[in-house]
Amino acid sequence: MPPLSRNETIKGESRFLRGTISRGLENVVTGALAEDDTQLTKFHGIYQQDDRDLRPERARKRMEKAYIFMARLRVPGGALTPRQWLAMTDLARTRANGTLRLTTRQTIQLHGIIKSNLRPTIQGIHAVLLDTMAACGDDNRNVIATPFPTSPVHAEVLATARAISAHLRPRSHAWHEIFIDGTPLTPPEQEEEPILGRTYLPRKFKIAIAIPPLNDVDVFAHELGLIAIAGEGRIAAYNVVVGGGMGMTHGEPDTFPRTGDLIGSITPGQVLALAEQVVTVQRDWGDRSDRKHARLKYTIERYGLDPFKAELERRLGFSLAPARPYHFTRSGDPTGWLVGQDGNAHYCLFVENGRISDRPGRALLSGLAEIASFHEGRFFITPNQNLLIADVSPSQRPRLEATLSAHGFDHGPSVLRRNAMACVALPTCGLALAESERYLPTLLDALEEIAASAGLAKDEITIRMTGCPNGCARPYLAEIGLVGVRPGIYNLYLGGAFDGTRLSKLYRRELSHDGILGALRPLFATYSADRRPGERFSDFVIRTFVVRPTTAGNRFHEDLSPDLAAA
């Protein structure tokens, strides 16, 4: 048997997350934590960074690294109360960059904290009833679902969101005791962890719902995936879809996006058990040797579809019934203004790459404030890095026009920039390759361009970026992927559907900015002029052989596009 991984061995030793994190709050001598507590952080919701930007002056002048925290907050669903809003708006004026980052799983991150200012930051976060627990490390992560309340099924999905993440939440009290107050609440040999298990999972575990037919969630890219089937205004069912995942590592094919396979349905009774059980299966049959292959769909190919499903079912003591029929349109936002059935209207704000900053011209986050100020619906964060303002009545609605004119909101942006997003990447992520949040919408001023030179600039077409392969913003099921290889350059992928329902494919290697353009102004040149009645780019594309489609995660790297083919 495979030794297992250094993460194991630190969780295991860890006294149920607690490792000495508390002791390395309080040492002034360095901006750092230990790091075996780095580790255990991310089940906190809590990632140790550095400005790389800094490092090398730093190095120079050998000093230590800028040494700076990201918190992530737990909000299942993305809901948010205004005086949360306020709070979060607060937080990151005074202990964070002055930022906040809205997040593909619809929450929001506060970057640039210095070790003194974390626990007041957590400390302000727990004043308003939010926590930032299980938003990182080896557990279930925020779970996420369809925002938008002018679905008659909204209310339901957004409390089961709510349920599943309670249900999972590691029942370890270290969050509260190292953050909050010091003291313990249970002492540590008395806690039990009895769903994720002294060890926790192998592997980060994601939850999504989608309500057709949008699927905003992007739900096959999910360890788990349920897709709302709704019936004279409630959910009959939920469909179950297992085994997505986006992360892959370059230059290694036995590492691969998946996208999960659909197995069956549910009662809306049945979801809190199936899916304390699908933990359950992928805690006892993930890999704990090797990190890079522990998440769930690396166990589904291990082991095989059918066998688990079967066991799944022997472990939840009823089977699943057939898959009901669906339908999805879209995967980005329809933005704008949206009435409801009850008359309040809800307008999704686009938020480019979900930065919410202040800044010449446009002042987002001091908007936002003065809105959260007499708002007296809600806030909802989209799985697309927008922000719906929920609920507004016809009185409030033009008070809310009049402030988002007064502070430049942007009402009107290009199809393209509208359905496109990217991580965070440089200069925050210690894992990024190349530029991402910082570099994209440079690349959009270019692409707009192109595709109004094309005839193209009412066409959506979603395009992702990542500084990575680990794939945070879901590129490979955009129509357009783009993924950092090293700085300035990028791995291009076509064809992932416009409905988030097909994984794209490899079309060219290590891009530079000139070299993305020229790859793609004769394509969108080609697609305007050939194009079939309605047919979306990504369709165009695999149809004219530009990519053939992928079929199943595990063909991710075999089948390229022709020219790679023949390379």
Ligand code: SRM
The other form holds:
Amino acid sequence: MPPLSRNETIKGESRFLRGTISRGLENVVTGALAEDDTQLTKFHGIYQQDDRDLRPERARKRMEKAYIFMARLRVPGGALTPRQWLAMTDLARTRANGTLRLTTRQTIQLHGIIKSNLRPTIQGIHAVLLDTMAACGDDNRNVIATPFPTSPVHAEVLATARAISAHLRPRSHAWHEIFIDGTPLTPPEQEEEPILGRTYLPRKFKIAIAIPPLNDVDVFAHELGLIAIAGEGRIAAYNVVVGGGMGMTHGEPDTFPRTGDLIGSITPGQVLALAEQVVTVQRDWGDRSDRKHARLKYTIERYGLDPFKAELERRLGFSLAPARPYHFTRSGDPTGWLVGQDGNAHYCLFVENGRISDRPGRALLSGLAEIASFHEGRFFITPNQNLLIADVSPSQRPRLEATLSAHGFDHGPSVLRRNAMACVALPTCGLALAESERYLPTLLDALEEIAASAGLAKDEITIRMTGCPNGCARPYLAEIGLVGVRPGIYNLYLGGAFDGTRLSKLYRRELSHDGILGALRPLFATYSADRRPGERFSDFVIRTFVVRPTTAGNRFHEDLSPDLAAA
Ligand code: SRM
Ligand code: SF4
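Having seen the form predicted alone, could you now give me the structure of the form predicted in complex with the ligand?
Below, the chain from earlier opens the complete complex, with every other chain and molecule after it.
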């Protein structure tokens, strides 16, 4: 047996996620925590980072890095009340870097929190009945679900997302003890983790629920995907997808993104048992020696899908029913005004790369805080870094629009921009190889011009960028994916399906800004001239042999064009 990874020992010796975090928070000699504790804080939704922009200067001055922390909320289904929104705005202003960052998993990150502000931040989150538990770490992450109340089954799906999240959450009281109360609610030796186990999961675990025809959650990118099958205003069944994931490492072909496999269907009453047993199979079968191969997608590749399904059904004590028919039409979010069958109006606000801030000419943080002060409905963060202002009464609609306009909100970004997203990357992400959130807007300025001159100004094409191959903005499911290699240089992927059902393929390696434009300009021109009626950009590049389709997740690195394969 290969030796266990270091993280397994850290978890096992942590006394259910306590480590020495409490002591570290009180140590004023350094702005950092002990190294092992930085692995444990992830289970509490907290990452230790440093401002990478400041690294050279601080190194020159022989100062320690500018340590800061990121706190990520657990918000199943993305739903927040206006009061909670206001509290998060206040924390962003008083304890963090003055911004709220909406994420691709339907939650909020607060960046730039210094160590002495961590406890007050988490207490401020707790005060409005929110938490950051299991938002990161080797556990079940924020459960995401289609946020649009326009679907008649949305309320049921939201309740299911919340129930799964509560069921799979760590049972340890460490979060309360360290950040809220200070005293143990339960002595650690009396605690138990009946589902996750003493050493928790081998790696992160992700769940999404989609309501067709919208695949806004990218249901095939998750360890466990549930596709709600509606019947007469209620959910009749959920189709079950297992083994999806995005991350890979450049130059290591045994790491790859993978779309999940559809293995059958269950009734709504079976959801919690199913989620629990998919987790326990992965808990027991997942690779605990090599974290690069520890996700469920590799467990399924190693054991095979049929043995995995057989073990799952054995643990469940029942067989899955055959999968039900379903149809997706798109990924991403429909932005702008939407009206539900009950007549309620909802405004899906496009938030560029999820960053909500006040900057000259565009005070989105203040504008949304003002809206939260009079809005009587709910807010939903979408899985595409946007914000849905839900349940807007007709009388409030003009006030909402006027408030957005008064704060410089742009109601008319191009369709290209509305279908684009980028991960955080620099300066906070310790793993970033290149810019992403700070660079994509500039690239889009140029691509908008190219698209317009090719006659594609009104065409939806999904573009996603990440600063490294980990895949946080799910670039391998975009029609155009750009993945950072080193500063200013990106690999270009093409052919991910518009509805999120097919992975992309590497098209060009190591492109600069001009290289990206040079590669896409002729493709936009031929697409505009030669496409078939209704043909999507990604389907066109496959039909015209620009790239070959990825037919299964583990074939992502195969069937490259001859020049790339040879390189
Ligand atoms: Fe991610 C690590 C940001 C969604 C795959 N991700 C990170 C870290 C925490 C960097 C780190 O470990 O030090 C990034 C923090 C950056 C920062 O400064 O804020 C980070 N990931 C994000 C967010 C904020 C991107 C965004 O711009 O919205 C998303 C937060 C989600 C949330 O709210 O929970 C985010 N990350 C994703 C997704 C998309 C998804 O889940 O749908 C993926 C791909 C799906 C998947 O997991 O396969 C993703 N993040 C990763 C990976 C690669 C994991 C792998 O096993 O392949 C890492 C690195 C790791 O875990 O070692 C990573
Ligand atoms: Fe950081 Fe890479 Fe994730 Fe971007 S994709 S946030 S660079 S880990």
